[in-house]
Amino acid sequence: MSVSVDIRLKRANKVYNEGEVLSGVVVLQCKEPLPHHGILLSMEGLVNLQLSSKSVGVFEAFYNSVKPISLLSSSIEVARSGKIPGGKTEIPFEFPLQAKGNKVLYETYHGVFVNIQYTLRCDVKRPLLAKDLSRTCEFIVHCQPQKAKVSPSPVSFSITPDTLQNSRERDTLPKFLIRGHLDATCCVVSQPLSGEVVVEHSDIPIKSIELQLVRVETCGCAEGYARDATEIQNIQIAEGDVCHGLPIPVYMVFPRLFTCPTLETTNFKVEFEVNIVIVLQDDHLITENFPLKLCRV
C-alpha cells in the first residue's frame, strides 16, 4: 500500500525567531484506510561539532567528551491510535519555539566543523509487520536582531611589496600599488559587503582579482581548541589586466545558511574573514585579509 507523509509549515521561507510559534500541517496521503498506533511530531535543535583530520589524536579527550549540544527538544502526539481514511488527510499542529532551560537558540548555520540545525520529524507508528513511516523537515532560526544601529566604518587599504607579511621573496617581487576600501568590516548579514579596488600600477600584468569569503571555525574543550579556516565562496570581480586608476566595485552577498552572525560560546566559535586576492600573470598571489564581524539588525 503506497502511503506518503509530508510536513508543511505555514511560512514558505521556513524562517522563525525564538518565542514564535511554529505552525503547519502533517499531510498523509493513502489510497486505502491506514491503521496506525499514533502519529508523533518531534522538534529538535542541535549543535554538532567535529574536528578536522589534522587534529585527530591531538585532542583525544575532545573525541571522548564532546556530544551534540541540544538547544531544544519537544514532542507532541498529533493523532492517537486509530485509522486514517483513504485519500488526503491534513492534521494541523503548533509548536512554541523555546530553548531548553537557560540555553539560547543560535542561528541556523551549516559549516564544516560546526553545524547548527533545527528539524521537525513526524513518525507514524504502524501495526504488525508494516514498516513505520517517518519524514523530516528542516526549518531555519534567525537570532534576535540587535536593537543598536550598526554604523559603517570604512576600512582603507594600500598593498605594495613592502606591506606583504608572508613574502620571503620580497626583493624579487614586481613593483605594484593597489589601493581601495571596504565600506564596513562590521557587516549586517542580510546586506552585501561593498567597497572598491583600484590598481594604480603594476610592473607585471594582472590576471585576475577575486573576493574570497572564509569561515573560521573553532571547536574544543578544556584540553585545547582546534581552529580551522575554510572557503565559503570565491567571486571574481575582474579578469585580465584591468585599466590602471579605474575603481573596480566590490560587491558580495553573504550566502544563506553558510553564514550567520559572528558567534562565540564556551565550546565553539564561528568567525568570518574576507580576502582580496590579486593573481599576476606569472601566477604570483597577492592577498589582503580583513576580519569581518557579522550581525543581524
The other form holds:
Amino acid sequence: MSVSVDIRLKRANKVYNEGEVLSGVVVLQCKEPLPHHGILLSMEGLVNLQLSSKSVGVFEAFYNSVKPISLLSSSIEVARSGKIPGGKTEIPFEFPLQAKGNKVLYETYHGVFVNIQYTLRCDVKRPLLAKDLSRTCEFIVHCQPQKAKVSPSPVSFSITPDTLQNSRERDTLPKFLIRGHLDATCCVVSQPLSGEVVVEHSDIPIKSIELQLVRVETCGCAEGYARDATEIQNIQIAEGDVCHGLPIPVYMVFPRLFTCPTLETTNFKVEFEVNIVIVLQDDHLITENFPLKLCRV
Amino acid sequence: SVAVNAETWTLHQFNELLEVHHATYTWLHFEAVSENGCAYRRSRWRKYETELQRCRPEALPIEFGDYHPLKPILVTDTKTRRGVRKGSTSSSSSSSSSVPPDPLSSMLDGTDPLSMFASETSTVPRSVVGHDFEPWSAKRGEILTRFTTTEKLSIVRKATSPASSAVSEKVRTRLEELDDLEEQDYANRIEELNQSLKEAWASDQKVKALKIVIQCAKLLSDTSVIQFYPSKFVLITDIMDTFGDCSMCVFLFLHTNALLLSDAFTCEDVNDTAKETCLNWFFKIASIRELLPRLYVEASILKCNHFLNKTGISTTLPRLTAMVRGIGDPLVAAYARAYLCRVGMEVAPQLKDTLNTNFFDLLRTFRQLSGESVQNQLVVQRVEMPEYLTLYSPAINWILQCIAYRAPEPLLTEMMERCKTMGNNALLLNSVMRAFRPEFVAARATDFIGMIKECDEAGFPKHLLFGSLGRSLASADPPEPERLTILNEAWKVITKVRSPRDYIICAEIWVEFTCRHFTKREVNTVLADMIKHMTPDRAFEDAYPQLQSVIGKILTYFHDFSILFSMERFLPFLDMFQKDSVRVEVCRSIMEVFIRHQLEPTRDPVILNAMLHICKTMHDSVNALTLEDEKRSLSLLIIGFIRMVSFGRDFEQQLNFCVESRSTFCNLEPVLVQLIHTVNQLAMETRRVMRGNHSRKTAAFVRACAAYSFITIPSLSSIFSRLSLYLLSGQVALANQCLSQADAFLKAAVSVLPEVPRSISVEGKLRSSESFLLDFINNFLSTLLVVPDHPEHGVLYLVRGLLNMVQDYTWEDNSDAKVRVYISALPLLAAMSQETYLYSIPKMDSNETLYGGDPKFLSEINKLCETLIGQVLDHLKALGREETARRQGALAFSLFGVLVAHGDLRNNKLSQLAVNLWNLSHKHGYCDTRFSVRTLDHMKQQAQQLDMSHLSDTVQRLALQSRT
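Having seen the form predicted on its own, I'd like the form predicted in complex with the partner chain now, please.
Okay, now the whole complex, with that chain kicking things off.
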C-alpha cells in the first residue's frame, strides 16, 4: 500500500514575513482507506551554530553555548485519529507566523557555521505494525524591511603596487594602475552589486578579474568567539587581457538563501564582504577587500 | 456436351458461310456488263463529292461567350450546400467569385488540423523583423564552408560522458583529457552534445542540460585554432539556440494559459509557479563562475525575460552588452557581440541603442588588434595578419547589418565617418560595404574607392574590399557619370592581384557591374584580362565555379548573340573550360539562353560558327556511358539550334548546312531525325516557291533532298522512326514528282517491315509493337492509293509486296493483327477501283489515269479482294472455339462493316455473305447492341439514297438479337 504525504504552500516562492499567515494544504494520497492515530503539523524555526574544526579545541569549554536556538515552535493537529478515505485528500491549514517570546525571526540563511532554517513538518501517526509517515518542507522567512533609509554612497578605489599591504617583494612587482568604484557598499540584498573597474595600465597582461563574495560568520559569547570567513561564490567579470581604459562592469546578483541582511546578535554574527581579485598572467594575485552591509528594504 | 454442341453448330454454320464464299468466288468470275457501264467493278460505286457534301455537318454557331474548355471550372455553390448539409451556417460563399475555389483547399477550409497545430505552437514570435532582413540562417552555411581548418581541434569531454559516475577514477580522468579531433569530428561531437542536450531536457534533467550548455559556451573562449573560430561559433550558438528554445517552451508549458498567449503577453499574465521557476533559473545562471558561459547562457534565454517583468529585456540587453567588455580576446568579444545583436534583433529589434553601443565598443577595442597579446597569439599559431582580420568579417558584418537594417541615412553616414577616422579601417570599411544597403554604398562609390585607396597594404587585403564594393554595385547603380571611373579604378587594383584565386573571386563579382552598365567592348577587355590571369599554370582549373558564374552573368545581360559572339575573347574564354563535364555544362547554359532569347531564325555566320562549335562540344561529350536523359536533353538543345538556322531563299546552302550538321551530330539520333525533317521541309518549301512546277534546277535540288533523306534514314536505330521517316520522305518525294525516289522510299519501308521486333521499349517498359505496326501499315496503305504502279513491275506491285510482307511477318500468337491488316486493305482496294480517286497529288498521275478503269486492272483488284476475304474467312473459322468467340465476333463485325461500306450489296451473294457475317458476329452475344443498332440505322439512312434502295432488303435480313 503506497501512501504519499506532501505539504503544499500557497505561495509558490514560499517566502513569508513575520506576522503573516502561513497557509497551505497537506496532501495525502493513498489507494485504500488509511487508518491513522492523528495527523500532526508542526512549525519550527532554528538557528544552528557550528564550530569550525579549527576552533573546536579552544572552545570545547563553552560547548553548551552552541546548542541550537529555537526561534519558533508550534504545532496543531490537523486531523483527529480516524480514517482517511482512499484517493487524494487535501487538508488545509493556517499558521500565524509569530516568534516565540521576545525572540526575533531572523531571515533564512544557509551558511557554513550558522544556519537559520524554518520548517514545516507533518506527521501521520499510524497504528501498530505500520511506520509513521512524515514529511518536512522548508519555507523562507524574510525579515522586516529596515526602517533606516539606505542612501547609496559610491566607494572609489585605486590599486597600484604602492597600495598593496602584505607584499614581500614590492620592488619586483610589475607596474599597474587599476581604478574603479562600487556604486554602494551598503547594498539591498535583492538588488545586484554594481560598479566599474578600469584597467588603466598594466605591465603584465591580465588573466582574469573576479568578484569573490565572502561570508564572515562569528559564533561565540562573552568568553570568546570564533570568526571564520568562507567563500560563497566567485564571479568572473573579465577574462584575458582586457582592453585598457575601457570600464568593465562590476555586477553580481546576491544568491538567495546564501545571503541575508547583515546580522548581529548576542550569540552570533553574519557579515559579508566582497573581494575584487585581479589575476595577472604570471599568477600574481591582487585583491581589494570591501566589507558590505546588506539590508532589505 | 453443351460445348460439343456449340462446336458442331459452329462448324455447320461455317460450312454455310463457306458455301456462300464459293458462290461469291464463282460469281466473281462471271463477267457481267451492267447497265451503267461500270463492268467488272464489285466494289460500290462512290461519288466522293456528294458523299462529302452530305457528311458535312450543318454549320453550328459556336457560342464563344462564356464557354471555353480551358477556362477553369467555376464551382459556385458547392460550399453552401456543404454547409447546409453539415448544419453549419456558412452561407457567404454563394456569390461566385472570379477565382474558382480549389476543391482541395475548400475541403480543409479553416480547419486544416496541421495549420491549426502550427498556429498553436508558434505563439512565441520567432522573428519580429521584416522579411527584408537577411536572417542568420542564411549566413550560417557560408561561414561554415569558408572557415575551415586541417589542424587538430580539442574538446573537453567532461560533460558528455554520461557514465562518468560509474567508471573508475582513472578512466574518468582519461575521459576528461583533451581529445584531438579533426574538423568534421568536431562538428559531429558538437551535434552529439546538441542531441544529449535535447535528451536531457526531455528526460527532465534540467541541471544536466545547463551543465552541457555551460561546457559548450566555455569552448568559445578557446582560440587555439583561430582559423576555425567563426565556424566554431556557428556550431556552438546552434546549441545555445536549442537551449533557449527549450527553456522558453518549458516556461510556456508551465504557464497554464500559455496557448492563449499572443506575442503581446505581459508578465502579469504569467502565473506564480512559472515566474518562480524562471527566477530560479536566472539565479542559477547568475552564479555561473566564468564570464563567457554566463554571458552566452543568459543571452540565449533572453526572451524568457518576458516572464519576469516588463522592462526585463530593455535592461538586460545593455547590461550584457557592457559585460562583453570584460572579454579580453578581441575576436571572442566581437563574436559575443554578434551573438548579442542576433538575439537582440530576434527578441527586441526596437532596441537600436544596444546595437550601436555594441558597435562603438567594438571600435574602441580595435586598438587591441595591434596589441602584444594578439600579435603573440598570431606568431604562435602562424597566422598572418590579413587572414586574422578576415576572421572578424562575419561578426562585424552581422553587427553592421543589424544596425543598418531600416536605419536612417544620417546614421549610416555617421558610421561611415567613424570608420574613416579609425585605424585599421579596412576591416570596418569592408563590413560597412557588405552590411549597408547597396543603394547607399552605390551612391557613394567614388568616396569608397577613395577610402579603399588610402588603406594600408599590410592589413586587410584590398581585393576583398573591392569585392565587397563590387557586390553592392552589382545590385544598385552608382550615378551615371561616375561609372566608367569606378570601373577603371577598381580594375586597376584587381588586375594587380597576384594570386589567381583571389583575382578570380574579385573579378567574377565585377563582371556583373561591367555587363550591367557597359558595352561589349568593356566586357571584352575584362574577359581578355581574365584570360591573361587565369591561363598561366592552368590556374583556371581551380576556378571553374567562378568562371562559370562569369559566363552566367554575361548571358543574363547579353541576349543578342551576334554581339556576344563578336566579342573576340568570348570563345577563347570558353576554351578555358577544359574539364569535360564543366565544359558541357557551360555550353548547355549558353544553348539554353540561346533557345530562350533567339526569336528570329538567323544566318549570321558568326553566330552559326560559334553555335556549331558549342553544339559540337556538347555532341562530342556523348559516349557509351552517357545516360539516355542526358542524351535527350542535349539533343533537344541542338535541335533548338538547328531550328533557328535559316538561310532564307538560299536553299542549297541550307541543304549544305544540313549535310554538315549530319556529319557533326551523327551520334545523336533525335538530331538526325530533325535534320531529315528539315530537309523534307526544305523540299516542300521549294515546291511552294515554284508553285508546284519544278524547273530543271529545282527538280535536281529536290532529288538531292530525297537522296539526303534516303541515305540518312538507315543510320537510325529506332525502327519506327525509320519506317515513319521513309513513309514521310516518300510522300514528300511524291509531292515533288520524284517517282523513282518515292518508289525507293516505299520499297525500303516495306523491306524494313520484317525487321520490326514484336516488342519495343516505350519509356523504359517493354510493350508490344503490334499497335504501332498496325497504325503504320494503315497509314502506309492510305498513301499507296496515290502511288502509280511502276511500269516495269506488275499491277499493284507495292500493295502486293506489302501484303506479302504482312503474311510473312511473325505476328504474335493468338493475334488477329494480320487479319486486321487484310480487312483494312479492302477499303484501299475498293478506293483503287473507283473512276476518280478520293485524293490525288497535283501534277501526278495516279493509277486512275494510268489504267483509266481498265477491266484487267479491275479484275486484278477483284482477285486480290477475293484472296483477302478468303484469308479472313479462314481465320474466322479457326477462331470457332468458345474461348475465341469474342474475337471471332469482333472480326466478323468489322469485315461486315467493310462490306457494307465499300462492297456492292446489289450482288446477292455478297449481301448473303454480309448477312452471314452479321449473324456470326451476333451469335455469341458479345456484340455491343448499341453499336449494332446504330449500324442498322445508318444502313437504313443509306438505303434512302438514290441507287441504294437495295440496302433496305439487306437490312430486313439482319436480325437484331435482343439480349435476354
